[in-house]
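For reference, the chain that follows is the form predicted on its own, supplied as structure tokens.
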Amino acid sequence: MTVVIGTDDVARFRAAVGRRLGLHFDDGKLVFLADTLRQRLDATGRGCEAYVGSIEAGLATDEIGILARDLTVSETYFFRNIEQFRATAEVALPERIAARQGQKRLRLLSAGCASGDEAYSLGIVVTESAIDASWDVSIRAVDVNPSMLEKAVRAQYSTWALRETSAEVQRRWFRPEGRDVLLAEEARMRVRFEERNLAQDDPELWPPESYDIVFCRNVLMYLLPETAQRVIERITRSLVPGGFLFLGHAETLRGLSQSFHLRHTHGTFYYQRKERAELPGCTYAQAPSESTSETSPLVAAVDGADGWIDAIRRASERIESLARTPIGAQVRREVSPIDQPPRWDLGKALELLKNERFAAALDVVQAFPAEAAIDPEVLLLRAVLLTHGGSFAVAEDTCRRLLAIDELNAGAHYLMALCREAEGDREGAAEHDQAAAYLDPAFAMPRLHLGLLARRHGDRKTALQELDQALLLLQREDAPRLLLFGGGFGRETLIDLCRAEIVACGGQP
């Protein structure tokens, strides 16, 4: 008999897979989670009401395993993103051996490991190293899927798991096994796996500074925006200060943290820790409780439709409301990841910015109390006057004020780009265009930006790439950051100096 499931049903099991794995499902995967209801209740016999019970209660800790196994992404291989591990192996590592010669000892955790090919990347990675023998090495791997992990603990692999590995390391370290492949010994020795769910807190999983290197790839971006906000809470707690995290691809820090350094090298952008003494009045002893109903500031701001916190669009809607305020109404002050002095009223300023009026834009903010000197938004907002009034050295030494406290702020570091390549310097200018387009992929002028730089330097085949993707993203970018980062130009003729730029490339608008 087909159990009838209903659209509650699968609203309350959406809840439930949220409190205990922390994964978030949007409305679009609603078929999905009821086709694994389904499932679920038919394997096990059970009812709607008490299967799902069993689950928002905690009891079925069993079934947490199934579920984990059914409803997580478990694709990955050996070296993803290979750049990430010779950045590891290059950078990291090298710098943590120096830091911890006293010790001897080094850490390291694969945090979502699947089925271990990751794990055995970093002891691979490792071993290459050539680091002493009187050296303690171990790479902890953790997962909430247990088939997953019993694949680990085999270590044995079809060969499409090293399609992105060198014949070199293949033949090294690979021998066959029938139609599979089978990981030598010397890189398995390190590398332990344990069953363990990252949405749930853990004092023995999440020991304070005690982690050197910290890989948690492709799992931010399947958590509610919550359980990613102590995920990471724990992570930077658990790493000593100077110890590396690795995101995915398409992972940032971005509103989530204040507590590292973004770190570019190899083609690829990883985080440090900061150190202690650059973190004044920023604690890690006490955990948040997973069972208390107040809200952090940082998941207080959290927009619910797109996830967590996206500091510039923030600022730039926040911009446009003023815009519209009469001068002197006084405007709510927002949360924000850091402590800030009152906000000032911008709102004459922003009027005539957009008039284009920098330099009378520029004089209602140079009028501001000295303690205006520190708020972020009053930072930016010079920033952007000053640059766009061609005071590119004032402009820059504003962005690298605003960068000691927002770090990874996207759109202080566009503003440093346009600086850098008023001064001559290219590759920087570039690497703050990429900063920028990593931690904000839908901020556009970063792209249009780096087109440019590569076609004024004959790269077309670069200059394409970027100058394709910020067509795409001009046209739906927001009003508000174009009125912040346009240099004073509408959307429209943006998209049309793009499309005019392709063309010059020899491509299609």
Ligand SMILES: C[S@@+](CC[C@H](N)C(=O)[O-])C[C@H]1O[C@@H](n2cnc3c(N)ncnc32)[C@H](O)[C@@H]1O
Contents of the next structure:
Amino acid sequence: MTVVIGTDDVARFRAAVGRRLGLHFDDGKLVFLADTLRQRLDATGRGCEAYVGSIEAGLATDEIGILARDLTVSETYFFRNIEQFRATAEVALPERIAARQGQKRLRLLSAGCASGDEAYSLGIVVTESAIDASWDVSIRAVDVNPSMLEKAVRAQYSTWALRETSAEVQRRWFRPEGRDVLLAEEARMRVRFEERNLAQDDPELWPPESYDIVFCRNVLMYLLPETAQRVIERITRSLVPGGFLFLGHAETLRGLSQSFHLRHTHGTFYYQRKERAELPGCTYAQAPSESTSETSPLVAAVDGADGWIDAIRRASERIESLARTPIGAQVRREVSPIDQPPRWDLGKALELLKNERFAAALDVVQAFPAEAAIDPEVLLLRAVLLTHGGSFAVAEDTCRRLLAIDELNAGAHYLMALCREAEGDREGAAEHDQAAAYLDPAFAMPRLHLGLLARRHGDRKTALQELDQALLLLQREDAPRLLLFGGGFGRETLIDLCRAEIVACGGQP
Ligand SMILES: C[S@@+](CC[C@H](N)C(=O)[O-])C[C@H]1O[C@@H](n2cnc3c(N)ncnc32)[C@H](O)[C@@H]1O
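The form predicted in complex with this ligand is what I want next, because the block you gave corresponds to the form predicted on its own; please supply it.
All chains and molecules follow, beginning with the one already shown.
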């Protein structure tokens, strides 16, 4: 008999799954969740109340694995985003080998490894590297889905899993096994699989400052924001300073952490944990407790701030919301605790910016007290106004100061791109545009700028790709962000410009 379940039951089931596995399901997935819940009730013979209650209470440990099997996306393949494996082979491994000469030991982690393709790809990279045989190198691979881990241990794959693997690597490391392929023992022997739940605190999985390289790709995107934040905190504590973190190509640390440098090589972005000395007030290594958070002397400098990272994360959003609000209705005290007590008011400068009175707006910002020089939103607005006014050298200096506080600030990277271009540094400009576009995939202006740079350089293919993308994004771009970064042009003008450029490149707008 099919059990009848109501919307309240599904909502409770969603919350329980979020609590235990950290998985996020939006309303569009409610039917899928209802089907899964119904199947589990049928299979276990339990009533809805008892079943969901046991998940909530964390009593049904076997059921967690089954739910992980039924609810997670386990898509993966060997050498997925191959550029990240190149960066591992040519940057991350050599740097970590140099740093570990004393211990001759390297620890890698594949967090959310699914059927093991990623961990084994690392196994191949490590085995093909020039690491001396005397080194102790191991790759720990963890996932919450036991059926995927069973597959990983077998190391037998369909040829589809090798769709991004070169023929040469296939020949060297795989041998046919019926219609499938089997990975050679030499690439398997360093990899160890374990069933672990990233959503739960697990001191054994996260020893402080132990991993040299962590791959946690295409996992955060399925997690609740608070779980993703926790996972990043654990990874941060567990990575040795100078260690590397690779995320999926659509995932960023923007808004999640200030403990990393953004690295960009081999056409891909990844992160390197800052050295301890670069993290003022960081207490990760000394007190690796779950409640540890990064603090900075800057927090003390801004009375009542609820955390430096949060303050920085919201900086450009707050400017945008201020820009959106009619000037009379702006009460900075309500926007964020960072503004208590309000000591400088961006409202007047933003109103002047809206009226295209850039020089007057800059005068207002310049007249702020000295403490404002460390407020990320003041720095961003100042950099915008300086760029508008053509003072690129000072704008660049302001951007650098902002990036020193918040390396993952997409707006600052975009403004840096404009400044670099003004200096004739096309490559530097493109580099910053790419960083801005990676950090915030919805940000239209860096795409438009990349398109213009490519067209001027005669690279019509790249120009068309970027301009097409910019055209799409411009139509949805936030009005306040256009006000800040649109260079004084409105949406329609920018869209017209984009279309004209596409036509000039021989494309169809
Ligand atoms: C799309 S796969 C990514 C596989 C591989 N990292 C890649 O990028 O090709 C996502 C994996 O994350 C795992 N996962 C999701 N939530 C998890 C959790 N709370 N703990 C451990 N693994 C989790 C899923 O089981 C799934 O195997």
